[in-house]
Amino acid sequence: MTADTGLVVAGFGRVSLVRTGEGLLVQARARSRRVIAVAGDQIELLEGGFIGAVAPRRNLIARTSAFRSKLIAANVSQLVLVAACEPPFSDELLCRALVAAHRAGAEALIALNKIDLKAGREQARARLAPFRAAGVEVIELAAMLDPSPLADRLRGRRSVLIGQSGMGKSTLLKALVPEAEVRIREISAFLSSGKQSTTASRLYAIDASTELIDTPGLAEFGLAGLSTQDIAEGFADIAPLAAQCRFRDCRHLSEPGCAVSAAAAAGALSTRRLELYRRIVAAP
């Protein structure tokens, strides 16, 4: 049996849509439940439409709970966290995704969409101010008017769009991807064979060196399995302070000699950022 290689464009369970080396889209199925492929994976494609193996991943973005892990995308360069002026976004979800990006060794930025809407604009900017202060890049755009601020940041990378429903991700995708409507219908037609196809991430090639992975709207982003230190390291403003705590295993909750708590009390660290960190530690 001969084998070829392919790139997973979308997948659900044991079934994946794969782009072959010749640029064709084919359906492939894993022979074992232990083989799980996700958008961005490079796979061994066997005759008969079977997936032989998944190539070693550079990184993997996944959200995890105490009971299961949901793979989002593989081998990504950066996470684009989409927020909007309206409706209100979850700053906790943004923090969780930033922790996941740090763990994966991927860059991350926040795209504040619908900046043309005056209502909610200044409030959204204020809520993102602590992220800017922590060194997180925030770009502003109106996807329906001009997606170029984000398009410039995507070039030469494989990026994954992450955000809640209502943030305008679909509009952003269609503005960024050539012939988006046709390609979305093509992938959706394949995924319609799955009962929960709306939960699948989908990869789109913008050009030869630029790819964008769209994900379903997320209501939560579990980080089960990460240690307190893992979570703290995902907060760029908390990590350097943590190194100054009296105890190496300080959780930055109510321990004596905690440099993180002291910084928040002195106004040198956003109290909201510390609150979000503590919430994630309590229920990763």
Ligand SMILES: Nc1nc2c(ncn2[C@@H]2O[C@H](COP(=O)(O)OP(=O)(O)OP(=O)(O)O)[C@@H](O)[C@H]2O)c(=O)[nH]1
Contents of the next structure:
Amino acid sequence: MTADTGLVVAGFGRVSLVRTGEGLLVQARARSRRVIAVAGDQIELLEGGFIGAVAPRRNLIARTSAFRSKLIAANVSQLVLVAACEPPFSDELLCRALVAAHRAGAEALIALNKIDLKAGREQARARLAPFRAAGVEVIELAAMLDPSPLADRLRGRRSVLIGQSGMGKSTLLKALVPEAEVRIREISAFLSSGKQSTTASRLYAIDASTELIDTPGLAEFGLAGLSTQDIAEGFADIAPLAAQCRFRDCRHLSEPGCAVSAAAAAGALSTRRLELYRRIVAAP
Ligand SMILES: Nc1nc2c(ncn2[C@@H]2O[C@H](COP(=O)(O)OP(=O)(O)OP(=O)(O)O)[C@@H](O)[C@H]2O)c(=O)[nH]1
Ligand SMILES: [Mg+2]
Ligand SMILES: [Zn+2]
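Switching conditions: you have the form predicted alone, so give me the form predicted in complex with this ligand.
Time for the whole complex; same chain goes first.
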């Protein structure tokens, strides 16, 4: 048997849509129930349309509850967290995705979309101010008018669009991917052909070295399994303060000598950031 390698463009359970080395799109099926591939996975493609093995991952973005884990994408270089002026977005969800990005060793930035909408714009900016203060890059744009502010930031990377439903992820994708309609139709045909859910992530090429993954809107981003320390490290403003806490295992809840609590009390750390950190620690 000859083994070729392929890139998973969309995966659902045991079935995946795979781009072969020659650039063809083929459907492939895992032989084992234990093999689950997701967009961004490199797989071994066997004769007969079978998936041999999933190559070791550089990283895996997944959201995890106490009951199950949902794969979002594999081997990504950055997360683009899409928020919008309208409808309102959850800053807690953004925090959670930033923790996941940090944990995965991926870069992350926030794209504030629909900046053409005056309603909600100042409120959205205010909600993002604590993120900017923490050093998170925020790009403002209107996907429908001009997606170019994001284009530069994507070049040469594999990025995954993450955000709540209605934020404009797919609109961004359509504006950034050449021949997007054709590419979307190819993948949609596959996803609707079998029993596969239409809620899989989908990978698109912008150019030879630039890829963008569209994902279904999410309302929750569970971080079950992450320790308090893991979560603190995902907060770029809290992590450096933690080194100055009296106790090395300080959770920054109500411990004496906590430098994080002190910074918030002194106004050096946004109280909203601390509140979100504590909320996530309480129920990761
Ligand atoms: N005014 C305005 N509307 C936009 C912009 N970008 C997207 N929209 C609209 O926002 C709505 C939602 O956009 P989608 O791209 O479908 O959002 P999504 O994030 O992919 O949503 P899900 O697939 O449900 O997760 C659509 O009606 C878009 O036309 C923008 O820059 N300005
Ligand atoms: Mg969409
Ligand atoms: Zn502390």
